[in-house]
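First, one chain by itself in structure tokens, the form predicted alone.
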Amino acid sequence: MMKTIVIANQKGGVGKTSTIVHLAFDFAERGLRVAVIDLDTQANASFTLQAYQMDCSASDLFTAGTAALKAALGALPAEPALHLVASDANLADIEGLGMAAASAAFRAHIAVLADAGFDVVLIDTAPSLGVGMAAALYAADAVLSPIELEAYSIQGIGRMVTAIANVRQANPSLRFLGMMPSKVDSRNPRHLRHLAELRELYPDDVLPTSIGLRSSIADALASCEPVWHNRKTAARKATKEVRAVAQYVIDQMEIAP
């Protein structure tokens, strides 16, 4: 059964895109058929995954019938196993759509991806609870929230937890995979203090693994490849951390090809 996972936080710069891109690369290498939907108008995931772009844009999932997506899927080659529905400028217009109509249209397109045989859909979202994020959460099986260990980010995660609780009234099966500490500087006492505070505030909702503040990850995103393709020694620790997060998601969601 296909699993739909949203990467979301109502705070920018917390590592959402690096998380979703590396989950996508990791899952595809495991033999899973992966679709990435980029609902963030900044289009950072679309830049890194541009080689896997389908002939269907993210705004089409809200404003068009399912025929365009079905046609794009019909034209896909057997390989690679990773495909992108890229962000586009028209995403800015979906905020004017009614929530009910937008959500229904998006769910219909998610069903098309399930019928096409995808194992996982990963959805990147803008850092605000707009129509795009809400529709994604209504259609999702789970949500993962990367969080930076700074005061503003920790303050903002409460809004995300509240939003998830509200969405569960309409999508009771939505699962919160938790908060993933991102860009962690283990030599920074402030980060270590904030991580301890976060675990105290949300003892059941912080991932047991985290991703450090690694320049090798930024290098990989700019090069449109996963960090484990970086031959530098510094990339090895980043690779281990990213792979651990991917394994956590695989285990929690019981994802298998």
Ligand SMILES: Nc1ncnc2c1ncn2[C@@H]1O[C@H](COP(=O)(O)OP(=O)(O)OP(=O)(O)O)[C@@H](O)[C@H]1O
The other form holds:
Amino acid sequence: MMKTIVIANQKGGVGKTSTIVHLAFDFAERGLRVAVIDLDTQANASFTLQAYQMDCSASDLFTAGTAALKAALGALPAEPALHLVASDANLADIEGLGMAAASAAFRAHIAVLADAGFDVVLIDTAPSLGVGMAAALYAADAVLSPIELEAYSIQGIGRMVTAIANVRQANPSLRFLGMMPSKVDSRNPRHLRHLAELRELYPDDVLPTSIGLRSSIADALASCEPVWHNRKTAARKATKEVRAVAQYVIDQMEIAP
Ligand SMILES: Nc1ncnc2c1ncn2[C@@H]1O[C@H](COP(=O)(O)OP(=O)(O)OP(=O)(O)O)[C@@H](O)[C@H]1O
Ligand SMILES: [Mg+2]
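Since the structure above is the form predicted alone, I would like to see how the form predicted together with this ligand looks, so please show that one next.
So here's everything in the complex, that chain up top.
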């Protein structure tokens, strides 16, 4: 059974793309067939995963027919196990499609990926509560929200939680995997205070694992490689943290090849 997981938080710069890129690398290394869909016109995931780009763009997934995706899938080699549906400029127009049409089309394309034998679809979203994010949530099995331990981020997460609750009325099988603290500086008392506050506010919705504020992660995104390809000692902690998040998602979602 293919699992579709959305990474979403309408707050910008909280680590969504960093998380999705590392989940994708980790899952593919485990032998899973992974598709990443980049629904953000900033195209950050598309940059880091450019080597895996297939011949179909994210805006194609919002068209009525599934021919473009099917043709691209037909042309895929067996290796590698990781494939990217990259962001493109036409994504900006999906806001005008209307929720019902966009959502129906996107769901049909997710079904095509399931038929093609993918184990996991990971969807990166833009930092806004727009049509793209909503369509992704309507089609997904689960959503994970990276969050920064800063005041603005904590203040904004309530809106994300409400948006997820609203989508659940139409897609009851959507599961909130939780908030994943990201870019955490464990020596910063403000971060620790905000983490404690977050756990108190949302006792069931904060992941047990978090990702630290580590420049090796930013290096990895820029060099288009997972952080574990970085041989420096400083990258080891980041690797451990990222692997723990991947394991958490695998366990929670019961993902298996
Ligand atoms: N754990 C980390 N430690 C240090 N820097 C990080 C970490 N995670 C991400 N970054 C850096 O912070 C910035 C934002 O990260 P990222 O792009 O993953 O966030 P995002 O939520 O996808 O942002 P956007 O909302 O703009 O899509 C990037 O420059 C990235 O390199
Ligand atoms: Mg991003």
